[in-house]
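Next comes just one chain, in structure tokens: the form predicted on its own.
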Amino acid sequence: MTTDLHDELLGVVRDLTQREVAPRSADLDAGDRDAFAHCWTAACAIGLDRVLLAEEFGGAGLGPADLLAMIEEMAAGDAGLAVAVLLHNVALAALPAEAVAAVADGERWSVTLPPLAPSLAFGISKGSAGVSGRIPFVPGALGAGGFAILDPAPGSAALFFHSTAPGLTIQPYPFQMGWRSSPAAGLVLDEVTATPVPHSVGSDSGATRLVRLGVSAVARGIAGRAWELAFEYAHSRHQGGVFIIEHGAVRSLLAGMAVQLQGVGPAAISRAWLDGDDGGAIAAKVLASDAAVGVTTDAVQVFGGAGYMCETGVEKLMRDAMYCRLYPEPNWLVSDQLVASFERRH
């Protein structure tokens, strides 16, 4: 793709950010589903729900570093948003044709990644599975109304099945705070008729990569939405007889903010997916999630007490950063996957 042709894409995802997702990103948060409806409606009219796809599925037979690059700017008006777009996008290149065809204009799916949960009990034969186990924690498993699972053992196949398949049970989860417009479910099985099929985004890591370098551009966008808010109000609010972007704590405060924003950039977490770089994708996922905490955080403290307060934004960059650190794998959980991508490649 062209730079001209890639920086276009882009704007038109801003100006959707921009006038239909940021406005509504309250009700978003507060779990107002039509609100998720008219903006998912919105992203797929643009065709941000087939990034992917080649143009005979109605796609855009785009790559993965211009879906990242689209998740980051749909992050700064609502993260949970994006990381519907995203798991959505990978759960259909996970599809094969046949199934890809039948999925109905607007229909949301979501992806399971199970990497460091129990392994699931798969029994195949005649091109049909019984799966049965759990899986505690799917971002946007309500509403979905289908899931890929795949399998991170070599040589596995991804399954699929529609969320009104006989045996499955999708527990909500009651207690999310982050992501809040792609409610979490579980996903209880019980010998559900899964099909199996060949992976197909890239190598059998190759989906996990893409949703942690995913995740990545996520909080990327957290982090320059809560720089953006943190800058403006430093130059609106007087305390002292001066804004209090005069004021040396809050300079300092802003000073690393960016710093922080610069740790992990868009040009190193589209290299590690062209590298098939896995640990490069976790180290872009704890740096940039890290980073996002950090500089939500400090955007509070900008704020001061106001910061706290739903009413400014700030409080629910700062809710939706964390989740940016737990999922798909909680970022104190990947060190020994970390130190072994490594270790491989002496």
Given for the second form:
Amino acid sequence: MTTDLHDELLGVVRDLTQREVAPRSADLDAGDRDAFAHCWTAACAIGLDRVLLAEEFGGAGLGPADLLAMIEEMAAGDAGLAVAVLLHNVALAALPAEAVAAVADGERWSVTLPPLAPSLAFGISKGSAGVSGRIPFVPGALGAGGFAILDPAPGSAALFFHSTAPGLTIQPYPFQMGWRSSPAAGLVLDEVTATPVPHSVGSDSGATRLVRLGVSAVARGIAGRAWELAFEYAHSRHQGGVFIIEHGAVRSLLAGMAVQLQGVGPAAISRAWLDGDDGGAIAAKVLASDAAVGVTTDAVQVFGGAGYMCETGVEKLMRDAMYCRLYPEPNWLVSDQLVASFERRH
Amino acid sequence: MFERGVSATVPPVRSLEEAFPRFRARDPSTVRVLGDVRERAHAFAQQHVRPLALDIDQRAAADPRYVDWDLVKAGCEHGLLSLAIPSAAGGQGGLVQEMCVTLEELCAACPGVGNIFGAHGLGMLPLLVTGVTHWDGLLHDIAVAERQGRPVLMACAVTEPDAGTDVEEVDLMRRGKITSRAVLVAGGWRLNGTKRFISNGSLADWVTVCMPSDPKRPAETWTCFLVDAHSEGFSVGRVEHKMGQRACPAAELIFDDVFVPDERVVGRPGDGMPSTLLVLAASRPAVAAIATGIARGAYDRVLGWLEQEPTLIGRQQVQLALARMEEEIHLARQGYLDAATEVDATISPALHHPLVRAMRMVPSSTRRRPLVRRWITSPWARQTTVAVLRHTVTDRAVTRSLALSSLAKAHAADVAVSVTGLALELVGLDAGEIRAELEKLWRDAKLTQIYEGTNQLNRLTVYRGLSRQETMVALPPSRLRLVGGRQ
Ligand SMILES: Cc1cc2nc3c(=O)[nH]c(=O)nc-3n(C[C@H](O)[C@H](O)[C@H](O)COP(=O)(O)OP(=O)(O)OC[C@H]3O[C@@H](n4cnc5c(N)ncnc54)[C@H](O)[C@@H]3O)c2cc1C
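Next, report the structure of the form predicted in complex with its partner chain; the form predicted on its own has already been given.
Let's see the whole complex now, leading with the same chain.
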């Protein structure tokens, strides 16, 4: 895509984020379903629900890099919504054409990744009567129309089923401090009839890579917003007879934030995508989410006591950032896979 | 929703020597007393507080004014409101060390609940440090009410909308924008202004509040008043929706021409700022203890959870993370114990001065007689209190103690944030109730980097007091000289 078109598209997403999402960010955080429905509809209206699909499926026919850039823009408004957009797009990309055609306008899907560590294994099994087992923490599972399970077992690239499928129980999580507009749930499957997707449909490890890179885009969006808010506040709050930006202590907080933001620039994301580099995607996710937690924590610090109050909206960014560190798996868990991906290369 | 209730089982408390190895070298009676204090607090926290923590957090998220009064009353039964009240005034005579050990235990269960008792202690601190005249008044009443199961809570109000960091230090105060004001009138003072983010602000019956009488010379005229929250003109404004420590509401307090009689000035008019430094020297180890408790609460929970996860605990990555937590918590605890010991040692000569001892020997009932009370609250008695402080304590000792307290606070707060984050990361998103508890502790932890002065301000105090060896004016000036005074 040309840079001009890319910028124009991003401009549209930014505009939507500023107009529709940001003003509702507190409601979204409070779990207001109407606010979410409004934002989701608005996102669908500009085609954000079908970014990767070819034009014949009503899609925009854009590439993952475009999707990631859009996700980052949206996350500056609300991370939960950005995650919903991300997982929906990955789910549709994993589905076969007929299934995509059957997804109604405005319907939202979610997706689950194969667990990285054996200790987190889903424990789902395919029997003749259907799929059984439990899948933990699926963001946006509440209210989703259907689910794609990526790489469930050798033989198929994915399984998919509708949320109304007999045998499926959706178990909400009692408390969720981050991404609150995408309420997560565990899926308990008791002989659910799920449709397998053959590998040819194009959901190779690219889908899982895309989710991790997507989460790093969400983290960048959150961190960027936190930086903006803190920078602005530092120029408006007076203490010690000057704007607090004049204090070395505040400057060093802001400088530290800027450095962390620089370190997770878009290059890392697109390189990992283009090179088909799973290890790179994991690393990008770890780096970006750690940076997001660091940047948002410091942003609250720049605000002082005001930052701790929900009203200013910075503490929400901190909570959302922490979820980037924990999903699709906690950062500490990736060390084996990361090293393994380098071992494969040598 | 998780179950509400009282826990029947209390996990064992580690022996004090094991938890605080440095104590082996200490006076055995202090070790014993602190050990008892800790065990009592631990039992209360684990039995009554921990089972309610998540539920209170959720309720207060929906309504920030929500307070679990039953729990506060249960705290009364355990003497948590009179812990720091001198025994001469009917309390338990605990010093900063006792307060800190108690807070660590409470906050390991629920930092918000711990902060209700912590903020109450903060509210009393100005009275304890320079308000000897109130020992037989309010402090005695609090202790009596507590024995009757009636909680009388305090709060301390310093922060203003336009002055947060600025009211924590003399030089900043001179440059800051302080809008509150106390005006001298017949028989007392009239207070006007707004204080914000005041912990316990909406619960307290009594508030110690600081205001200047001359806004052009705030540092020189900063005065501490004891305000009855039922006074005309006093009201609670907004109660904040906040990220964590929700069990303890933070409120805006509005003073609209509130009358405060002369005898409710704490210390002497204009002594507020130096006294504040002494108060901070005592309150920052308490925040360090709160932060240590938060980190320990996360650590205890993650350890308990991992017992059921053999594949995880067998991995070196997990073992290293746990060791790291143990390390950080250990050092944070040593930090607050050092600081608390230092501040206790700094002020105890004043508490043991012959004049103070003599006063304590007079029975409380006698001290409460109107005539004797009038004498105790007289300007002369106030001058004498300051003179005793000046005689027994030095500015340098308070500065050093304050710096050590600030060091402990800033360090422990960072530990709380990092350890709770690490604990949350170890258990991940699918750990059920433990995950929710760890999320809460992580949210709670962030506040410790902000209140009692931001960590940045605390570290600048460490620089002044330790790196640069500066001596701040940390005691009010005395016009009276006791024989053999140090300064
Ligand atoms: C939940 C909660 C409970 C509280 N409870 C109480 C209470 O019970 N009683 C009470 O009196 N107060 C209370 N506070 C107030 C608390 O002490 C202040 O929030 C704190 O002192 C910081 O002040 P501020 O919020 O105005 O931040 P600001 O002073 O506006 O600080 C904003 C940023 O600027 C930096 N900064 C400001 N000045 C300087 C400087 N001179 N040099 C370097 N950096 C600087 C700060 O470090 C911070 O990063 C509470 C606050 C909260 C959030």
